[in-house]
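What follows is one chain in structure tokens, specifically the form predicted alone.
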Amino acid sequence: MTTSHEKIVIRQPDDWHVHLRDGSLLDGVALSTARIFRRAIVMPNLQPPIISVESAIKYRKRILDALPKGVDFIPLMTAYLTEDLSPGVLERGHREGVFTAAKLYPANSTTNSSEGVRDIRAIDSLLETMERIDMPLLIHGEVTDPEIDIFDREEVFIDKCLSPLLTRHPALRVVLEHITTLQAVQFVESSSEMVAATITPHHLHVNRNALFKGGLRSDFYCLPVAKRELHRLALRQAATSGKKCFFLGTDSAPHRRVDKESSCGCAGIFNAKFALESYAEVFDDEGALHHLEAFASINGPSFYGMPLNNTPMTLVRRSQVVPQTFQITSELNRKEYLVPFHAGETLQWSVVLDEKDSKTVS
């Protein structure tokens, strides 16, 4: 890694949590991830969800078909856990190199999660299989009990669900996705090396006030929702600490503008197009640019047991204004719009793609 006040050169990063969607949305957003990240853990919450090896293979092909020829990108596929999924499906998919991991969505916790898990004890046979074959479990860590305040659902999940799960399956490799609270940071830091967490750029930049600044701001609505300022600060400290248990996962989750602005707006923030610059801004603000490569390019593959990327990625201190909207084309050949994270804001760092192949990182 090379750093200065004006330039950063790191190994090409990976995104360990992204939603690429399907259809015209996939066609419109896939390159935003693939142009920067060498690999990405792709979420399986489509309609219908990815619950078979065959559906994962077909989805992976659709992802690659959505990219221009010559783009060097590896989508890492995940299985959507349900209470009636066969352990044999996971074992076969993992053995054949199709499933990198499996995703636990508590039922109705987020977008397209209605077929998720209602009773975690009901999937113990799946978790036992994953533990035996060392297949990572990725968790959307929130309870869905309507009596639990939405801002407390991550903390309650850790106490009531995750801690008992790890007691039952101590050798299970677990990633607590898109953490949002001080309690999650402390839990991961105090757990074994089998537990890690991803942190998004938006949870590092905004707290829950962003949802209501100047009116109801649906573009900042995501799940888990942003929390109080003390939690944002804890996340920034964790991400920039250099600790191996924290790594990059954008949770970029695009929705068409019309779906974000509806009377029941969809949860999700589209950040892929400027994610690395957004992270760099945080690390710069925290005086921790020397830890950016570990967070973005080393900790994730190390946890997953994958080789590090050798291609360099360069960022320079050059300001850029993030566009207000990002245009895609619908299945009916109509123009549709997404609003990117940081829309209308100025970021101080820019990725320089033409230096990407300058030389191999030693």
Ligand code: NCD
Given for the second form:
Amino acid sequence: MTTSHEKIVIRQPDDWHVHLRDGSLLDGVALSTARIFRRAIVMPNLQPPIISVESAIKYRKRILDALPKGVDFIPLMTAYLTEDLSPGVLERGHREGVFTAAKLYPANSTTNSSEGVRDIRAIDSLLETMERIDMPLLIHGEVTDPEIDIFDREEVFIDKCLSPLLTRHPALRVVLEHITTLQAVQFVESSSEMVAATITPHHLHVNRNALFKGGLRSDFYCLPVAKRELHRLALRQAATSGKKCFFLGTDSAPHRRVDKESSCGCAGIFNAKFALESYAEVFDDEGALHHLEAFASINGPSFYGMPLNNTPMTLVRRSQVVPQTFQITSELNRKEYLVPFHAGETLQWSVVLDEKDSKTVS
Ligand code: NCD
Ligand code: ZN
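Switching conditions: you have the form predicted alone, so give me the form predicted together with this ligand.
What follows is the entire complex, opening with the chain shown before.
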């Protein structure tokens, strides 16, 4: 890695948490991720969800088909855990190199999670299998009890569900996805090396005020919902610390503008287009550009036991304005729109893609 005040060269990054969707939405967003990231953990919360090896293979092909020829991108597929899934399916999918990991969605915790897990104890045999074959468990860490305040659901999940789960399965490799609280940061830091967390760009940039700035702002609504400022500051410290247990996961989660701007708008922020620049700005503001490569390109593959990427990626200090919307074409050939994170804002860093192909990083 080389850094100066004006330019930074890092190993090409990976995205350890992304929603690429399907159909015309997939066609509209796939390249946003694949032009920057070499690999990405692709979330399985489609409708219907990815619960078989065969459906994951087909979905992986649809992702690759959605990209222009010659784009070097590896989608890493995940299985959607249900109480009915058989351990044999997970084991076969993992052995055959189809399932990199499996995702635990508490039922009704987020988008397309109604077929998720109601009682975590009911998937103990799946978790035992995953522990034995060293298959990572990726967790949406929120309780769903409507009695629990939405801003407390991650903290309560850690106490009531995650902590006991790790006691039952001490050798299980676990990623607590898209953490949003100081409590999650502290929990991951004090856990064993088997526990890590992803952190999104949006939770590093905004706190919960963003949701209500001048009116109801659905573009900032995602789950887990952004928390108070003290939590954002804790996340910024964690992400920029260089610590091995924190790595990049954008949670880019596109929804059509009409689905976000409705009386019951969908949760999810589309950030894939400018995610790396968005992270770079945070690291720069925190005086930690020298840790960007660890967070974006080293800690993730190290945790997953995968090789580091060797292709360099260059960012330069050159400002750019993020468009207000992106247009995609629907199945019926109609124009549809996505609103990106940072819409209308000026970002200070830009990725230089031309230099990507040439050299390798020593
Ligand atoms: C994600 C989605 O839309 O698929 N939404 C979100 O708000 N993050 C699901 C998820 O990761 O919770
Ligand atoms: Zn997600």
